[in-house]
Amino acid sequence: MAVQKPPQPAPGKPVPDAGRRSERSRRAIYDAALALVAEVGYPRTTVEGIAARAGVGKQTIYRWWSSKADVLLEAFLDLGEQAARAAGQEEYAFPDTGDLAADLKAVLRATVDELRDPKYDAPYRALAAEGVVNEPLGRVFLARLLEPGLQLYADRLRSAQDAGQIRADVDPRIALELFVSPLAQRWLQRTGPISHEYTDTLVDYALYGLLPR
């Protein structure tokens, strides 16, 4: 049987993309994804739900993806890329301006800020929610999402830690745990409202300490 020749475009008319066409379909099924969380939940989010809110079929989706898990964290992480392109970076930095307070009050302002916008607020909620019952789940949020911004904390400390503005003996782990472990769980358990004071408050707390001065 002879060998067909694959179809060719007629003359004059484009080559269609298929680059394009996919970063397309990617895009529409990182949009589908985090609506849907935000809307349903992550139980009730699948996979197939994605596919039809992005357009696409289901195999599309397993063509690049494992699981609905792997979908909802590439979208949020995609997220987070877009926010730093859209301010100039090409990656996250935390600042080292020399002043440690001031560093980590910007840091936490920018959270704070996220962390209010509802964009953000929905998925993050859900998927922080479901990964504390959801065993594999909860350790791909914490290993792509969780710990490279823990990561980003410690190292800024051990750089105050050479520059003697903190204790030598103190463990950067640790002390990140003073900033970030309130606002978590101010934020996830609605405990109290979050704002730019309240995360000022806590690095204050949190370098000068509770006793007379």
Contents of the next structure:
Protein chains: 2
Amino acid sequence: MAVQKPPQPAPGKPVPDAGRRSERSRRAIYDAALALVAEVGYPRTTVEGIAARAGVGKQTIYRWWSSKADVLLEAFLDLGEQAARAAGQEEYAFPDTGDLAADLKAVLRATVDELRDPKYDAPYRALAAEGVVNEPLGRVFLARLLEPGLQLYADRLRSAQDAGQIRADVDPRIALELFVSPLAQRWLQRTGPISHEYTDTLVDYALYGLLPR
Amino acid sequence: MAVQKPPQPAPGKPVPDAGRRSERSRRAIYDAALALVAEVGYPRTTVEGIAARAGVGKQTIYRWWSSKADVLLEAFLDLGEQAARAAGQEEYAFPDTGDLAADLKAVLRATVDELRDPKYDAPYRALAAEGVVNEPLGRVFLARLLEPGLQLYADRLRSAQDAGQIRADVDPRIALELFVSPLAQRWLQRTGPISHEYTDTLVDYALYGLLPR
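Starting from the form predicted on its own shown above, please give the structure in the form predicted in complex with a further copy of the same chain.
What follows is the entire complex, opening with the chain shown before.
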């Protein structure tokens, strides 16, 4: 599923108009793809529909992407990069202040804000729902959109483990699910409201445990 | 969303043939509904399609249920009751042996077995996926299929709390998510394999916490 990026002006070769046009088309295609999947769902989203809404030819989309799944995944990755830039963060950076609880809470609070933002919620929900029943898409969704984020949690827990702050026998890849998965389930299956207070509580319960200390 | 049950023979009024015919139709309708939603997904499942597959008239379905959502929810509830009977359990009973960890592990292991059974997996997955994007259906799915089970976990944690086995400041409704939600997410989003060892680990992490004791 290789993705060709829109042509960028080669260094020292000024083709600013073509470059700007491409960038404008790419942005219009992403916006159209996200809006469409949010409105009609994944199965009824088509490359033709995205092209029509973006005001470009279908062949423009196929020049850069091989399928609607490709366009949507790129559109989501781009949305994530935009959010990170807007928050002044480096993409895929996880805080490591030495205070594990504070770092986990900060990242989970930012995720709550993202999930509550309609710009993310509707299209992300449509893609997640399709991934539940469409295993190939689900696996790509997981590998490109979910797993990189989960890996950052695992790395942060591992660094806490190295500092003796987490028990040595704990598997970080499982441990992170104690606070990440409850938020995911509340959001996906509406099993409860999501808030900063809620995710703070999850972190406290996971770190200290439910048994008396 | 009131559901009329198929007519049962009134006490002392022997209409065994009609009763058997109704029971046979009801069973055929449940089986058809579960098979169909697993094969074509929720949006393309219709009352007409269920009727055709079950070999009954559409009006037979509408006599007992008001919509395809109703039929499917009843079919799932029935599947759960069958599984409970097959396991020799009372429906909606949660073990309380006094050993909280053992009780939680036993129930989660049974859930893993159920989720790995293709008879449950495909139709349950189709309904869960639809609930992610179809909020009214998702809320009914939650209230009728998910919430009663979650309530049993909460009750068991509350009884452990009364026995001083769980910290008094813990909210049982949130605490249960530390082991229930990771299993749900691995199953729905395929974020990892599910097994008895995995759910045992979740219970241990949640009870003891990730920090050194």
